[in-house]
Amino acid sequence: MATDLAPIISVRDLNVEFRLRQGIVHAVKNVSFELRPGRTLGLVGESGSGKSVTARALMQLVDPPGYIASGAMMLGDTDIAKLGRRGPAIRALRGADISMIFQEPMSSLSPVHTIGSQIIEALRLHLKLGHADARKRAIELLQQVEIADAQRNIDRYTFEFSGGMRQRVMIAMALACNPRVLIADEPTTALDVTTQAEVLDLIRRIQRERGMAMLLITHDMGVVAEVADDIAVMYRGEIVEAGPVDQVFHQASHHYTQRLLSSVLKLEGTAELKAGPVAGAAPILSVKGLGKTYLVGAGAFGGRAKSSFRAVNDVSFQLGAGESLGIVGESGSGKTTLGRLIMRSVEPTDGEVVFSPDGAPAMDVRSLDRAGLRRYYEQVRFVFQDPFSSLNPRMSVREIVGEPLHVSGSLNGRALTTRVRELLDLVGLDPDVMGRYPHAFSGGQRQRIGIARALALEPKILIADEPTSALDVSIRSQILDLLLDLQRRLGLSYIMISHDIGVIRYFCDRVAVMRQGKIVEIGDAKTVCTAPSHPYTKALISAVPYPDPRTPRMSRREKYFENSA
């Protein structure tokens, strides 16, 4: 172990507070840690635990009304806590001694400046290079972060790059002035798993080569297990547990850490609640040759489209009654469009969708008229991804959950209120909260409200598009368990759309893997997740970080290239 190396930064009893109208909020309480050369400290915690604020405090980047109340952050002989938010002293540190990689590379880079100019700026500022030298160095940096054709790409803009490429640019920028400390704030959260694996590889390699100290902030225990040497677990502003990665993962002493790890590990397995599909059940929904073509570049006055784009291409599957089918894929694979095509909220270009509920005539969804669609929507409903924006903030919970009943005209007045109470009870919420508005609820509770709304009309099928991706990991399994419990009690069938293999493996009976609009592999969830047959699925699954430092998975991952299919 290299713990004998002297720390580059040592933080002692850091307190960060926010002065709000309701009073002072202690976002970070008595936090202490050290960053040593060549080592990575993973700062983990759920949303609101204060980990990002801690990282920003290190560079004096906490925005008002937040401020550093007390504590010391020693970088050599300099106490960063005493430098203040502005002024030349802190500016000389930022970007030169300490630099930071942010979560969302699209919004963290200026869209109207070329990537080159944003890197060159830092070089000229701290290293006092001339323009030509700075440009040369920027090209070298872009090459180091494996951006092909750096000579040409240096003059491009962020929106011309993919998410992973943008994050590489961000990394190049952070590395520009050879910092001693690199802070990465959720550097891969916005990326697909395969891209995440590559970017993490890159960060780790460069960090080791240069002997930088790194502070990695993440909510993903898998990422920490793969990348970090030490861990500090934050909970409500405090570090509740810290130590070498292996020790924390295998001998966690604090009950919060134990709970966090158990909810992470739970998602590594299969749900106990899972009933399994009824053997020989008739398919309730069958999709045949479904496709959607978007025309690109068609003018407002008609005109021929320049090209067409197949978002979903010849997709066929059957959903059995009482079954959960997972649809997994990376961004742009067409999984969300597929969900919308089934709902006909996006009109399919070709193929057919047949809904055949038990004891009722089958519906050919594509030929339904308005009234027919209405009946279809009563039985097939949607659960949305973002529990914050999918609930109208100006409607009370009673109105939100009761709206489908109201619209369908099936219930009114007291009967409707009674039904809303039932529904809230069903999803594990106290029925007495129904007079309140969405802002009074946490993310997990809001998602429960969304589920109650979807259940209002006693549907047969729920299509859930990333229902848990906006939630913390401990809440995630609760929501999935709720859905499974409901499935058992109400005989529902699910289509679960997700990018998260863990969620799919935990929740689904069967899984379809999508890539570029097509299903590349479909089969039993356990088989696909443990012994995939298609090379793309293999690459995808091997790229998922595994939350156990003793069995890293990513470093041994398989890569998928177009021609290896």
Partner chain sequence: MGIYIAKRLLYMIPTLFGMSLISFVIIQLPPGDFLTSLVSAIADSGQGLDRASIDRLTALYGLDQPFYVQYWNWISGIVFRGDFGWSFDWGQPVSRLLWDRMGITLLVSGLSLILIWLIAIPIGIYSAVRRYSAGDYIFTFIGFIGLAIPTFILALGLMYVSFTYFGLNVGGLFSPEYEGARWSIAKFWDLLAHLWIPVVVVAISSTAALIRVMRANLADELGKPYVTTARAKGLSEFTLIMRYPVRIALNPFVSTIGWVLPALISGVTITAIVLNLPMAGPLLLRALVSQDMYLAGAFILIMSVLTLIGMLISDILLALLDPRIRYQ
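Numbering follows the first chain given and starts at 1. Because the structure is a prediction, the values reported are computed rather than measured. Rigid core here is just the name for the largest C-alpha set that superposes within 1.5 Å across the two forms. What changes on going to the form predicted on its own:
Annotation: Cα of Gly116 displaced by at least 2 Å between these two forms, core superposition.
The Cα position of Thr158 differs by 2 Å or more between these two forms after fitting on the rigid core. Relative to the superposed core, Ala464 undergoes a Cα shift smaller than 2 Å between these two forms.
Mind sharing the form predicted on its own? What's above is the form predicted together with its partner chain.
A single chain, with no partners or molecules, comes next.
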């Protein structure tokens, strides 16, 4: 698409502020850019850089106490900045001229209305269609975004769809009124790599067909390299670098852009800190034939189940002392359920888990009573995915990190405080912050607090369930390096559950690939990630976006079909 086409939207010197009790926060400062027909501008930066606030300003969706302080956002002869947040003019613009795909479809779609009724509402409001015509148009939109059996699925509810299907519904709603500009705010953050590739392919195809301008907001530099034509890098509310995507990736001039790119490229390799398993040591954990079957449709008061679902099916592996084993696969593959079965927070249906700490009797985890499980939980700990929801907001850092020590009865009083200080120092936090509460910390700092809590009882194994998925890329590599450093110093073994192939390749010694509850491939991480043998693994790895516009990967990805195994 030619770059000399007149811009659909021109943003000039945009300033967005939030008036708080502590003073005025300048969230967006003197931001300028243009959106042109058929081209995609990638707006990148870490959390808090002002990306989403900028996008919301384009649709006058900045909630109080935020407001547009100055600047112009020209859509033809209309300055959006002067329309205000309410009124017929801005309502007519939203959806019809500018539409938005929001980050989290589960919270953006109504859970009590069918997906059809939500699309039909937008069509009747903006296009003044009758109900029958609007329903026909909604079915056509669902077909365009490749939702199978649209005639039936139009009457289903949000919770009946997978994450990828929900995102397709969001795209259908955004396209309902043929907008000239599409804003995609982290449209694939919650999706696994194959679903992400499908959704991005869909967005790009529809954009080309309709000639829309697109503003793509993401912290994933690989997605930007694969999808965007131009890029603008935001840092602390300002655009610090902008230009064609190839130029910015290969000739970055600003130190922040350079640091962002180096953090991304770092995860394309293998960690230098990786220690590897202890040579000649017996396995510390043995999993054999582990499975979990859920009964479906039995009802709250019992009764005969209508069917059963096999979430984990005959999984076997061993974890060596000092080893990092990665469990990778798409959403719904059974990764997290496997971690919970090992912890026995979910009871296995069949199989065995044997924990064999060095110098101590082996534990048959499935046969442990309550006292035995308590001893097991002291040595096998869990690091949760979301550092925002996994910490109690009413507890101080001292209480959070010290809770396992207090519950176990091993330490109290001054000795407990001393141990908490040691743990905070171990994970790179100032011990003097122990009196603060979780809201006072960034995502990366909260994850460090969660790791300190997991280490409190000096465990042998940490099971980490997507521990970096909620973090920015630069923070992600810091947390991974911290975990590797702790492994080297404390002799830890890890089970790393992730859908991020880059994290697995960087962090793990071996990797097990799961699909539909089964391990389809297991082996050395470098071999599996560079020369996989199973067709599903090949499809999974080829769908990972590569952070270099000169080496696209998603557009040439392999697709897995059941009969290709």
